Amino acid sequence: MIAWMQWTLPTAIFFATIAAILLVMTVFEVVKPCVERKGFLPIATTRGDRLFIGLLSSAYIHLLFLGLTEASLWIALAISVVWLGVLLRWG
């Protein structure tokens, strides 16, 4: 059914991770529903919004980092990580 994708470990646990938070995200909406709010985005948000805004925002850091520097993908990733963080605290 999925023979077509190449499974490699940091495939599989690129996909688990991305499951994982929004398993996360789910229980903690659940748990404790959110309102809401306006931070610096030019938009009013809720949780789950800004997490999407951060994925996404993310996968484009990697991408100019892949497609204008010849720089370790490991800085990019730790960009995204502190972007993501900022975005769900202040976003």
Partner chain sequence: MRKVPNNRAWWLVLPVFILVAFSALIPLMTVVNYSVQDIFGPNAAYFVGTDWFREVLRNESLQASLGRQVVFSAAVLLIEIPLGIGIALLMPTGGKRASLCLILLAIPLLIPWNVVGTIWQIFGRGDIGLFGRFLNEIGINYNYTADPVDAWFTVLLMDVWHWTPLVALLCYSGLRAIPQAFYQAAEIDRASRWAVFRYIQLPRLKSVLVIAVLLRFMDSFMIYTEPFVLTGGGPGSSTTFLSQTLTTMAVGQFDIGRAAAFSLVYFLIVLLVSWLFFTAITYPDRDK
The other form holds:
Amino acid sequence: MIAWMQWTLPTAIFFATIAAILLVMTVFEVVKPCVERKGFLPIATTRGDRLFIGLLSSAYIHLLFLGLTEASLWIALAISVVWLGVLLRWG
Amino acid sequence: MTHSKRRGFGITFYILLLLLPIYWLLNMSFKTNQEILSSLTLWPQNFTFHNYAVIFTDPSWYDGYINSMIYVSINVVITLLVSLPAAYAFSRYKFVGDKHLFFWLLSNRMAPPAVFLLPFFQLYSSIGLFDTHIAVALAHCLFNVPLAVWILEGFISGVPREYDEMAYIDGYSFPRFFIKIFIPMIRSGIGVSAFFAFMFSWVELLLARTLTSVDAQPIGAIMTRTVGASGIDWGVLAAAGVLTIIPGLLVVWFVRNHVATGFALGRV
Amino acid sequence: MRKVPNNRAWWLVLPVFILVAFSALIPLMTVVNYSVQDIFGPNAAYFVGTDWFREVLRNESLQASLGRQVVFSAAVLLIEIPLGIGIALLMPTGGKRASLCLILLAIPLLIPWNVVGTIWQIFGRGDIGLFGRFLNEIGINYNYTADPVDAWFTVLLMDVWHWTPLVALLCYSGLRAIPQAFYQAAEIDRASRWAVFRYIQLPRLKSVLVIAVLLRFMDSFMIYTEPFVLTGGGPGSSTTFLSQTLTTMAVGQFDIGRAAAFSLVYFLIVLLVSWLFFTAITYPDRDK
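The form predicted in complex with its partner chain is what I need now, so please give it after the form predicted on its own.
Everything in the complex follows now, all chains and molecules, and the chain you saw is the first one.
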């Protein structure tokens, strides 16, 4: 039934991580609703907005690494995680 | 006066240009292939219904129209049924993740159908829906549902929430209020959403063609068969094209009074 | 509108969520799975990591296709938006003539996309098409199947013909929403035609124009059927845009892994640009 989806371990981990992040954010939101605020980004954002911006820009960081360099993707991942943290805290 | 005359002239000229290619298709559909290929005539010299007769007497031709109609209708019904409550929720309530859910829905309207081509084919094959009308209808929901939610949300936001509150005080249950009072109030919005769902499902071919082979083949896919060993059968191709324009004309006629607000998606 | 916080509203959204999750989330996850594997058949897939992405991002023919796509979408927006505004300004303001105009304008939008391609395929031909024959008769050497410039011109003309009415209809409804009092005030001030347009009509058109730009960007960026029927992407690959490149790769060559990686890059581009537009539309309303 799901054989056609051709799951692999890395992609399963990837989606599980995303799902976990979403779950944590949702629970966090219910427990402690977030207020929109203005950080270093040009627009006022909520926690969810910053998460989305962070994930989308992380995807682009990875693509830049793949397209322009031969460097390991772990570096891109590290940069993305740091960037995501910075964005969530001060964005 | 001269100013408004100039305006009138300008818009008439534009509409004539707009209709010219369609006229040419119509013109060709009434010609014989011999006339089409031998000389350029501005109207049919030997007026013939032969090309239309070919389509209306051959089930493998007219089935294409029937298939397209079926999946478009199923799509419009599904789209409206699921979009109405969702649009109401988005318009009236704040809930966890509402804005992100809304953008996620719209992002599916933005996704190029070509991106989903392969997995759709695999998905519908694996659940045994390949080459059925319902498969195409569901696939078209991908871009029609987000659009319908967006349009309906605009229209519903135009209805003051005092109506909802009054209905509660009068003792209406939510489903009864929704069907008896609310839906009649936003009928023009529903008409416009149905129009858009019809439009985008009717004109789409890439997904419809990929998800069907014989039993649910849309007219657009059947039209490619006019290319034969002896070249293209221009007359029949033109006639088939003309026939695909007619359902759209009928639908736009029904919503003509709401076209202006409708095309602004209820958000002016 | 004042919104009431109520998490039970999720129940109303659930049907849409399930439907769209079924037809978008599952396929999207599948595309991600495909993109990291080399797939030969149901039981013959090999994990290749990010090799497809590396290749797709460096593939020159894909970059060329992306370049053409960007030029095409930009040209479409630059032509259709001003033209649509102009037509909306010319349209009659009310009565039977206005409805007739609206219906006639809507016709191209309701024609199946392959038929739009067919119409222009016929109309532009030098032997049996009015337009192609006319150009040839007045001494212009025009042949959209052989000359890349003519092919581009025809594809653009077709798109302008097809979609300018949408922009015009959007702007028309935006114009109708401007209260008469604004025009009367302008008349008292003896404002020129241009001043009325620049300071009254254009600012009020902003919201519909953003929708028009968003819709036209998204749809022109995923254009497939019309140029496929008209030129088949040719001559050469001069009018092959992203969706056609992708479809050829996925269905024509059954090159699943590469097509999936390409799909994701394509999707990310559309997602970013559309998010920017969407934020631009909704952001000013947030304070209300």
